[in-house]
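One chain is shown next in structure tokens, namely the form predicted alone.
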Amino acid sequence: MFDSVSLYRKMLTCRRVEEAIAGLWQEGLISGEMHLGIGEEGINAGVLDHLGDGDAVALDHRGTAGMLLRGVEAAAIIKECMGLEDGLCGGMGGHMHLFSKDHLAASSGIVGSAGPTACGFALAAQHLRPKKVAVAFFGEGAMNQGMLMESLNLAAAWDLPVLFVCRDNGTAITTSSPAVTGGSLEERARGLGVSGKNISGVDVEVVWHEAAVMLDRARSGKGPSFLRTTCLRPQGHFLGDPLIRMVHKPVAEMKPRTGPLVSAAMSSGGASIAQRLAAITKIMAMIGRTARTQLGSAHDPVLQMRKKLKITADDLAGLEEEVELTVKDALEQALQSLPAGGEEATK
């Protein structure tokens, strides 16, 4: 049964945990790139709410929310992101390689690898755990990876109980996806024998109901499905994305770039003036497109779900306070695991 309050709690928890992780990254307590799933909460919660014991999930480099929704402790995930020995994977995997055998959950930074991983989970379920399913999460850019196409084909050929979930934000890192992807993704899946559908990932209720149909289909032995869900990602491909920085701090970020751009435009050699102007126009269009797709209330799945809740203001405040306290406690546990002087050493 669709439970709006329960789903909102899950979505809000994912949002607050990832915001806490972002804060640690900004403070220098997490090194390397950081890929967040903010803006995808409706997709993650809407699909994973249907999974139970014995079901499996294969995640990509944005696996934090998926792990949380499968029941992995937030503190263990945060510690892993910080590279601590008592993290989920002993601090050896980081946020892109989260694994939990107990929860049948695995993630990888290799683009498209969720496909073959989910097929492996599904094949095991087919032989060892009847009525159990596997779910694969990936971005639209992964649909151009051979291993994912092979996974769709294999799943169809063997009637594997797997749901392929594509989170499409229209951008493959910094490249507009339509510029490098031909045709319709759901038609591509159908061409390989996998039932495909396209929906908005902003409305968790829509995602929940569609996922219910597809997962029931898989559990009953009718084979795999492909669900393309559209979304927006306010942080860009990773925290510190230069396009996002230009939108938030245009003067500070554009100042060091203005000189080289003007110099290149006025240079006597190289491309024609028309070509240079076209290139600059393209750059400005990318910045403008980024500005337009910054997460606003209309595209924020958490805020949209919050508006639909039919509970009292006091109950809502209590729920949100509980989530805040839970995340705060997980964050404090992680910080307490830092070695003496560790906070300064990581900066």
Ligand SMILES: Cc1ncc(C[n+]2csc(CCOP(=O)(O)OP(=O)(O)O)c2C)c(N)n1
The other form holds:
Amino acid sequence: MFDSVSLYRKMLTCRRVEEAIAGLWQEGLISGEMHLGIGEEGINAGVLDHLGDGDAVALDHRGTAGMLLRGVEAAAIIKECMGLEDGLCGGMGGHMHLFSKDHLAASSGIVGSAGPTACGFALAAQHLRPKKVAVAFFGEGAMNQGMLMESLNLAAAWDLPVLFVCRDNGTAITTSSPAVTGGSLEERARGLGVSGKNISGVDVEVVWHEAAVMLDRARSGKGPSFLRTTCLRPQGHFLGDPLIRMVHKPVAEMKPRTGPLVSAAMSSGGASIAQRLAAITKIMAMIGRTARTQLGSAHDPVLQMRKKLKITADDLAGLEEEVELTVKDALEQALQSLPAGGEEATK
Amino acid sequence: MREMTFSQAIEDALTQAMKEDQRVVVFGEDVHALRMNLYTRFGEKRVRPAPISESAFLGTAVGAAMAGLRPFVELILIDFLAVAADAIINQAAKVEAFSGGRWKVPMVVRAGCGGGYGDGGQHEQSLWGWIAHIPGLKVVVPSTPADAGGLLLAAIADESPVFFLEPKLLTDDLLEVLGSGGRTTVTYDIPTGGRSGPVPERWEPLALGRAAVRREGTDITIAGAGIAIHRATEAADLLSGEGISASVIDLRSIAPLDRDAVLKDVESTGRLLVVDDDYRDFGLTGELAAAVLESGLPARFARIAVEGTIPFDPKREQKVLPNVERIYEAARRLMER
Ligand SMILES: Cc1ncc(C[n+]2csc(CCOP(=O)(O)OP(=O)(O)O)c2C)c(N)n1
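Switch from the form predicted alone to the form predicted in complex with the named molecule and give that structure.
Following is the full complex, with the preceding chain placed first.
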């Protein structure tokens, strides 16, 4: 049964935890890159709501919400992002390399690697855990990675209980995915023997129902499925994404780039004027595309679910306060774990 | 003489190469953004964004190089080589030998390498020992803007597959995007030298496989490449305060490896300390130890390298990567032996 209140709570928790992580990153308490799943909550929650003990999940570089939804403590995840000794992986992995053996949940920063890992989890399920499944999460960019395409075929050939979930935001870092992708992704999966569907990831209920059917198939030994879900990602590829910065502060961000760009466009030796104009047009299109990723409420899965909830305003306020408090508590736990002089840690 | 940052030198030398030779084509993920200026100037046909298909586009570079182009592949990070290992290890590296020397593969793979900005052990490896292990491949690691441009031209002009590795702590562009992302709340232990410096008015290729003596000393030889050179130079300053005179040899190229330059210096100092941002086992440090043993020189030897997967936690990462303190301590211990 689709439980809208429970799904809303899960999505909101993901959103708030990731916002807290973003804050820590801005403050310099998290080092390196930070890829968040804000805008993808409908997909993550709609699929993972169906998983239970013994089911497995292979995540990519954007796996924070996936771990949370599998039941890993928020504080353990936040601490791991901060590199603390009492984080989920002892501070050894960081946000791109989250592992929870108890939940059979693993992630990797190498694009496409969730495919083979999920196949392996599914193979183990065939042997050791009948009726259990494995889910792979990845972006549409990863669909061009050889190992992922090979995994689709392997899963079909071996009837592996895998659900391949493609989160399609249309862009891989700065590259328009359609511009570097041949054919359609569903047809590609179908061509490899994995039946697929294409849905919007904004409505968690749609995702939930589709995932239910596909996971049932897998559990009953009918093999893998492919679910392509579309989404918008307002933060860009990662926090501090230069394209997002260009959208928000065009003058400041473009200024240092303009001089070299103009000189590149004008210098002798190089392509024809027409080719140079075509290149500049594509650069402008890239920035325009980025501007269109800013979440209006129509594309926000959390707000969309909130609108449809059939509970009283009081209950809703109570639920939201509870989520805020849980996340605040996790954040406080993480901050308390900082070693003395912790603010200097990443300096 | 002009003054340039490390990243500017690379782009400038690449621009010169593309202007002079139509066969030089650039491809890789996000190159329209990473090389926005070149993309604008030379157009999409010569600066081409690729799908996330490393095995396909590195393999394509091999074929294209065999058939007359001079591909310059942007792999972004050397860690991603693992995905496309076959194209390099079994194809690019083998063609010249298999064809009896009749067919060559003039291609360059450029990638960032190394850590120090807290991105975890899957994005911060150096891996040059892995590449150098394979006959038929070359790999260079510049430590100054002038070397970066000169080695880049040499790599493009070379008839073999050459890896051009760029220590991320020396670059402003990669480090900004992968490390700070516009934040002013993070800083790194960036070496004082190497991020910018004088470069020639016009780039000339540097010879591949020729080390540079960065500092002359009489008591101990410190050898390495990339970031290690700057750390070693700082350590050498500290050591000189204690009356220990260290020479610093910048290998610049891991394969071919300038063993002679190292041996020549060790002949006078009698001590060799190798500093390596790559893994310790089966790598550069052991290779130079073997060179000393084979030469018959009566030298003492020590090494500092990465022992195990690089931790995400920036504090532990700092300890695992070679740093000034470790080099200084190891050099002092070696002096006592
Ligand atoms: C093998 C490999 N190549 C390149 C990268 C660099 N990289 C990290 S994320 C990313 C884009 C991934 O796009 P997509 O799969 O669509 O996922 P998204 O980030 O949009 O969620 C790239 C190219 C990588 N981590 N691994």
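Since the structure is predicted, the reported quantities are computational estimates derived from the model, not experimental observations. In this text, rigid core is short for the largest set of C-alphas that superpose within 1.5 Å between two forms. Residue numbers count along the first chain shown, from 1.
Asks: Inspect the rigid-core superposition and answer whether the C-alpha of S263 shifts by 2 angstroms or more between these two forms.
Replies: Shift at S263: 2 Å or more after core fit.
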